[in-house]
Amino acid sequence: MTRNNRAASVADWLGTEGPGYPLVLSSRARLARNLEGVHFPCSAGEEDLERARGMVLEAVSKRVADDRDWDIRFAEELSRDELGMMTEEHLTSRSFADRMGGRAVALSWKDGRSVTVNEEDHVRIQVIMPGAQFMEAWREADKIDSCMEEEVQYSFDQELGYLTSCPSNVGTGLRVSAMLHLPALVSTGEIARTISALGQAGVYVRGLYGEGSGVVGNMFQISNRQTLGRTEEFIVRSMDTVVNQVADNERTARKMMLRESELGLADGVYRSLGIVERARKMGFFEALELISQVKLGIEMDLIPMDDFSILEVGVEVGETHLRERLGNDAEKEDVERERAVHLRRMLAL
């Protein structure tokens, strides 16, 4: 099944509530692997990249993609819009499209499973689930990993563990991350202290699209830093503890905001809602900042509106998804006009 044949709606997990909702939006497990006897992508020539791609995709086809929900594509076959939609739906990284030759992706659009080939490593296995489901996401990624290892041999050292292009991934090769919505910590200024504490605890704090991306809509991605000398279970359970603590801090900050000025908080929420209701055009960053405030108002019972998934709305008003709706020849002003209209449509305003 190709992207062009799938329904226009975004991945199911984006609109699903999970444990820890509404503060914990999603959880992700990602495994980095490389093939034994093949140059790593950072130093590989075209022949090695093609060889690695063939080996990985054969393993995926035989052992993983056993149903119609999987789509396997060479990167050079994908249009810029398809690549953009993958990024906006968090299925591939923003750097995936930087170099097309020798790269490929196998993904299950609806449930957040993907295998990318020849990005930073030969293999990147990723599973995303709604809410705080870290153990479940890791187990599903591990299942895919085990199936592939029946067909290919990974580069592995008995003392160090799995060998990767980036030294920070050596060991288990496991990154566990969470996407959190933290508007109260931002508004109260406590986010700086939280980020500092997370850094001291060995946790990365990044923006909406991971490494190198900025924070928008008060959404933060946090992940483990150390993979060497830790078991997978330890990493998963540690991240679960960290995420629960950050969520507790956000709850405390929200209570403090209500105590200090419920009127001021409600005023800010309604002003944001007013812009959403009346704006004739809107930029992407502005849209996410506004819906973050509206979402906060709903969760704190300040405005009588139906709840919505901030991740799903954020994807739907993304640049590439709107261009798919309008057509590839749409101008910037057309996209910004449609974003304002579509945002009201999604929020039933």
Given for the second form:
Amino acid sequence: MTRNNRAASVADWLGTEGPGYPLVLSSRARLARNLEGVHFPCSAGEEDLERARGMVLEAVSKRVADDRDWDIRFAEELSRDELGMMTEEHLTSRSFADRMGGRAVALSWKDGRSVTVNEEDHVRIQVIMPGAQFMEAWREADKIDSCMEEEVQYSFDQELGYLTSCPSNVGTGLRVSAMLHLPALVSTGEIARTISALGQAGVYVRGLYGEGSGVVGNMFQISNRQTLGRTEEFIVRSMDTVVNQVADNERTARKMMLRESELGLADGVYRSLGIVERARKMGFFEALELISQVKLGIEMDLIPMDDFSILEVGVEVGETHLRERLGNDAEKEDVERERAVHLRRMLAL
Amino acid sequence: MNIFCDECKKNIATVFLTKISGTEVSKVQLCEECAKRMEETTEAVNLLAFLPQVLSSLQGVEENLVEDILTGELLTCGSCGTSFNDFQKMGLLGCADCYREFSDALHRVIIEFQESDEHIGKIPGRASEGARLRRRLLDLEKHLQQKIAEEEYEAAAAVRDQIREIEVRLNADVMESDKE
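Now the other one: the form predicted in complex with the partner chain, given that the block above is the form predicted alone.
All chains and molecules follow, beginning with the one already shown.
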């Protein structure tokens, strides 16, 4: 993965429309696994971490990374920028960027498949797909898992299933998540009821990057809480049902907003568009909020503009991606200026 | 008209966050800096947030266990040296053996959090047949004890035959994999 070929392939799935578009932005399936007989990464010594990395990467290169799309990198070899870009593109978690010894990542940039090594668990298999494709994403992750398993022996207990560093992942090790854009539920305040219902259904709700609980740009990530006592298929199907329900709620809220005050709604989205058109500098979170409003305006036929991918634009106006365009010595102010300019460019304004 | 940041009351608010804590949802207006800080520090709805509640519910149930957990000293994994105290702080276990070493306290955490204590999902392929047989074996052994306790010796003998059959198959598997 050199800088150049990377820039050309800003994760394809980010800009692709999937089923459930435009409300369901993406689906993610993640499997957590550990190697038998090796301490979990948080308590493993350097030697153990190296050994685990060697075993996992050998399995990946022998059984999984069979085409040119795959790229295997040690964390300590990745620059701050590359780590930041991967986080912004949701390919690795934020904590991966705190690079600790012995970590590595195998990525297939194009289609959102990745295997991270020695993060919280020895192995984290992740597949992201555009739109609501939970079953497809899980099947793909499961396929990678089964291939890896021909090479390595996973830590597995007859009662508890796959043993993970955190007991919140034990059993299937499967976390399925959806990224949703829910501006109308937030505007109408209906989101409170939705979130409370999701909580009761054993579903987590989090913000854009899956950590912390502040939600930016009306983008919500919801995922299954329980990983034990259910089959993988049950977990995946439940997520599908829940996501459909939430998307339905958003559609209803949008209709309600139109009915109650089309003028108020149009005023709101056009004010956001006005700021995007005129702003001379812009913070990241502010940009995400504005993108969300403009996008809502387009989807509701209030703003006659070409549609765009909210995830892709969100990634493009991220700190590291902008610095990549500006060079490393860019000041904070330069980045904020470039963000305002680049956002107009992305939206063809 | 400018709106000031709810947090620092100094800068102009440009970010309108929806804040989720548990099932509570509120809206806050923040400046970029405060929003960033807030995103980093807000408590994730995860096991760690959930732990104190579970562990305090143990109180009165098993006094000794709670004392052990509170002092944290007695409960240390013999394999990796991780203490139950470490687990409470980090939410992470040190190795596979921790599951066994902390099984009493952990079992409750798992039951509360996962609402189950039995894996019914995927079983590793290579070991799958063996794992299935071993699980069956455990069930049968329990069954056998029960039949003996109930003095139903005929039924017990039938169960014992089934156990022997599985043991033979398991041994054959071991020999097979040794050859590999």
